[in-house]
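Okay, so here's just one chain, in structure tokens, the form predicted on its own.
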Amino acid sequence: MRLPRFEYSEPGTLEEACSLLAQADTKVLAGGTELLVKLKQKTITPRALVNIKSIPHLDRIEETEDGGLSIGPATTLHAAATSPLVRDRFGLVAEAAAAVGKPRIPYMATLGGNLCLDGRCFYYNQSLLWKQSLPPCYKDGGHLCHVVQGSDHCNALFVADTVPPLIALGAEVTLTGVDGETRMPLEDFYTGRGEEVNVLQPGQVLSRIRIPAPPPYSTGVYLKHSLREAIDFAVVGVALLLTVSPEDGTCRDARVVLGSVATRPLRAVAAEAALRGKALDEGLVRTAATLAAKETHPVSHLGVSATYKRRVIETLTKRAVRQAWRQAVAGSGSREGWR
């Protein structure tokens, strides 16, 4: 499939990029692993593309003064997964970046691109010829959803691997536009609407990802299940950040974030509440996993049934809690150990 015609710009500054992106029908280009596919499928046909990869410092990984991490959006997933700073102090981010499609995609795809990934739908992510056989859906400017008959909104799934771990870590993003900068929690970056996945406006670009220093005695786990490990998006992804008491090994705090189950990343708040203040036993593991599955309302989508998704959510949550608790207790030096 051939690319459609478009104007191409390669600005040297963020301000110039924002000015270009404020023009009508313009898209940002970084790694291009999603954008180029959509262009070839004629899913989108923008007038112009703005390549931000030549802008200085947008691929920089730095430790912040307060012990946190600052990552530029043009950082490749491979760079994020292999950076000694990220691996040693923010292993949950490295783990998630390494989980994205293999073997070539991580060398091109960027962290910012993964955060800005569009929702996926069996009916929308098809060639123009294929889609012309159906009435237009919400995401294509129509007034229906082919996935859920009678739905009043788009049900395209949000499937980015790196986002649940970053939300679990309390990450913030900076959006730079023609009117200045805006900082917000990454969790607030997503709208929950499949038609428009995030809050980016024309003339804005995601310019920085900041992660606070993890709490003492904390550990993170990201587990993903996909139908074909090397290339597929996750059927379900579970990110868990667990903080334990060094005195008795009980849970001080827990953040459980699910991916590929809704139109946005989803916090499993009931499962988190069940874990806080408790010492681990098998009953608690099952309770937290059951609550995580009950909190979600997945639909049968992309060839995977809702029933199967709930079973995978429960299974991965159990595994994540067990693994994170073992790691956290071992790191805290507690004698409680695994029970």
The other form holds:
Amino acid sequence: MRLPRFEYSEPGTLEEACSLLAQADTKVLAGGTELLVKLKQKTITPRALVNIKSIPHLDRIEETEDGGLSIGPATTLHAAATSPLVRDRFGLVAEAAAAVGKPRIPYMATLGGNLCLDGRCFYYNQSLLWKQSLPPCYKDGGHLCHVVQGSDHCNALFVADTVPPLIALGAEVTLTGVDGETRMPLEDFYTGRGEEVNVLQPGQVLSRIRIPAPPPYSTGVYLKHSLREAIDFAVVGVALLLTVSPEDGTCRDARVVLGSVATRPLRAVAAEAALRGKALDEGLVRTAATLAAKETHPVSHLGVSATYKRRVIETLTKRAVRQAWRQAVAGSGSREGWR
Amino acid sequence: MGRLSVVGTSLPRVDAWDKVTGRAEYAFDVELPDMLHVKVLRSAYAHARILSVDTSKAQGLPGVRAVITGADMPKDPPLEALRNELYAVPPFSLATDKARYTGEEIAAVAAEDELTAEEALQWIRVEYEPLPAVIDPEEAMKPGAPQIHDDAENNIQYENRTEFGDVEKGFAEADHVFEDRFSTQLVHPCTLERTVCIAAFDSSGYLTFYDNSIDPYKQSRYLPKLLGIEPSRLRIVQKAIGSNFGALQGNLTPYIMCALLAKKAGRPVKLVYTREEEFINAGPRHMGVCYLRTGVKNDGTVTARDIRLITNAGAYGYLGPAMMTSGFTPCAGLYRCPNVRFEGKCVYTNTAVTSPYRSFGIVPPAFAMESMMNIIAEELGMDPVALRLKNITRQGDVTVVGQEISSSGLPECIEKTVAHIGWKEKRGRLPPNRGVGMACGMFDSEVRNAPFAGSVAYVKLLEDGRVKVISGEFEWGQGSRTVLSQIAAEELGVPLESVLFSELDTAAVPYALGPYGGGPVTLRGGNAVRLAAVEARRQLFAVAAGMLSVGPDDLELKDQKVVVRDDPVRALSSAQVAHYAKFILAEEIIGRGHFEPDTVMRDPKTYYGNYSSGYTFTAQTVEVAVDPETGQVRILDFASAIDLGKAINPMAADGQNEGCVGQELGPILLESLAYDKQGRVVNPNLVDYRLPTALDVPPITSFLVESHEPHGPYGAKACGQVSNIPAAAALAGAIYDAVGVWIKDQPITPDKILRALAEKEKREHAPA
Ligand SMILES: Cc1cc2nc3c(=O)[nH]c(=O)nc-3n(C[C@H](O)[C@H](O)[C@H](O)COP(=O)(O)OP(=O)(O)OC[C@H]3O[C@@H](n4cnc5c(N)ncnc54)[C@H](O)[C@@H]3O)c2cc1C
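Moving on from the form predicted on its own, please list the structure of the form predicted together with its partner chain.
The next block holds the full complex; its first chain is the one shown before.
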């Protein structure tokens, strides 16, 4: 399959990028690891691409005054995974970045591209020729879903690995367009609609990712389960940020975020509530894991059955809580807290 | 035979350097002046009547030079003549009245560049009348299922029943009868290189194809008939092949399309499949359902076996029947059980035409039979190793289906792998969730699948002392050029680097059947090359004898010199002799070797016969760890032993052994070509079709057992496609040893393991 023809530009500034993107049918090109595949398949055929990797400083990782991080969207996943700034205090983000299509994809792919990753589906992500005989699905502008017959919405799966950990950490994103900037929690960036996964408007660039300093006495974990060792999307990804009380070791707060289980990154709120304020023990771990599996409603998708996904959510949640708990007890979590 | 110096040595492959440095020329690399690019419009439906195909818009696009449809296909193809030539007619045509699988060829475009050709496809209007499709062969056999071909009732392409001994009596003698159902799925070989075909007519109408297919001779026999060209005006030049493994072996459609387009456009054309086209069109390995009954005595003696095998032929079922025969007979021959019944059905379905992906058809029945051997051992409280040793066929046996076992190192294969894994200490004794398993296998070392089942080769001594092998046996990645060159080097006393190999051009090199697996080349081609080299040596001595005025018997070959044995100062270099022969005597030194094995074709009805001049054996052991909460299987250790008679190049043989296991781990654990209910392949790409990566393949320990096959060159047999045969059953056995569940349908996914564990738990906790 060949790339279709398109216009291409390499702007020198964000403003320039935004004005180029304000023109009809123009898309941001970052690492291209998702976008170019879709172009070759003619899943989408934009008129023009704007390469944001040419913008200086958009790949920087900096510490912010409040002890958090500010990461440029054009930062490659490899850079994010290996940066000491990310690894030392936001290990779960580094883990997730390294796990994206490992081992090769992280060298090309960007963090911004991962955040803006579209939903995946056995029917949507096919070539135009493959789709000849298919009536268009919701995501292609039609009125049905090929994955779940009779479904009233698109079921394209949200699979981006770095998002659950970033949401667990309470990250924020900045969107820049010709009309100015908006900042929002990353969690709110996602619509939950498979058709349009995020709130990006035409002409907007996701221009910055901010991670606040982790709360004192917190530790984070990202566990990804996939079927193949290399180059594989998650069957399920579980991110957990666990904050314990230094006095009695009880769970002060827990944020559990699941990937690859729905059309958006999903907070396992029932599991979080079950953990919050409780003394951590094996029984609680199991309860939380069971709740996480119960409160999600995965569909059989991309060759993985819903039942299996549930089992894996349960297992990974259990393991994530145990691991975070162990780290907390060992004091290897957020350094600030354990000083 | 004296001491060997080149044969038996681990030498780097002769094509390794070119391949790793990108210098090897693949068909993809061939660029001809004025060449056009071909794209194919494929059926959007798994089953549909084609009401009309309108290409007028596409034809008028700038850059489009020719368009063809089913209407351009050869009229009245001489099917009967084709059928008589070989046992089955491969697909050769674009769809005309009906499309029978998603991906079937409907029209093809030749344009100035690939993108234009691809875009032109969108302007071809096809009017379809969709018909219900059927993907599963057992469903397809049911009354009322969609009829795929008018002349195949219940979609049965082929069925056969054969019985040896007295099966009912065998079951009556048994103390236990085991019965089960096993199945395997559609999988794709995912060759590194995609299908490529280039067709070019010269000004006098002589047609040349450049390709990477693995059946150039078969094609050069069929194609003239289909294209209405005299055979002498058509040749196929085979370039380096980026592996094949049998994917749609013999498919003629790309050639027909390219030839017709090249003719119409008056320019050479090149077709390169996309990866998606590979998945939807280039034959997957058939899936098989095997219903198996086995009778055993208390002491483990197998008394009767009743095998019912159902395979999907795909939409056109080309090699299905051949795969059935080829799969069943080695399974029957592996054990001494005298009473065997076989019933096979090959069923049309609306999937791509299925193919003999590595080890021609045996995987479905072998998985069933070896799994059942493990189950029997477990139920009888016997060691699976002891059960095997009690029943295996031994050297000197004539098996129940007529195979004459002229060599077998199977006991040694078992012994080696069992010792490696620490079987005695580990089986049933490992910590929870860890386990070991084993299984055995057998396959032919070559096969008589055509009236001529031998090989012909020429070996030429060049005037500078180098040696050239001219043979139609080809290299598709298995290392055959290296092995055949080693043989020529051995007989003519030159180092391996001094051997050249002819390019494969059907108009220039002698006829050969081709690999049909990695093995036949070594056995058949190896014998032919050896005979040719021996003859070349005889000529060398004859010429040298004249030059030295001695008798040929007084001469010997030493350090590339022909030396008078009793007077070693009198010597001529091979180069001097060859030079003299060529330019003074005008008689080149060229030996012809013709090898024809002493075998018969299997009886088409009973399947009886000694169809191979040697049989290869294998035994494997494996240790796994299973995560009972995710179902994930981790292979900790894998040992694979093959009895290959003699390792002509041990390093290459180890490579075949390890590669074969590594490749098969995909179908066993990960891969599945997934068709949806409407018959679309939903994972036609290398992300969603999970081929094992380097990180997924565990360390594999290879053992080579040399049983010395009397019919093979230097005792060699085949080794390219046997190590994948027992692997699934060995793994299933190890998983059972680890967590106590048998998985009987491939792939053995974590999902299936968890479900089986949940059922087991339910059973164990159910009130009695
Ligand atoms: C073989 C393979 C394996 C993969 N495995 C994984 C995996 O395991 N996990 C996973 O999460 N993903 C995986 N992916 C998907 C993809 O590679 C990653 O998500 C990657 O991070 C995307 O980043 P990119 O920079 O390449 O994005 P691009 O392909 O350049 O862009 C992706 C999308 O985001 C938009 N975009 C990019 N940056 C911005 C921005 N700053 N502002 C606004 N819009 C933007 C683009 O317009 C496009 O729509 C895989 C892809 C392949 C081909």
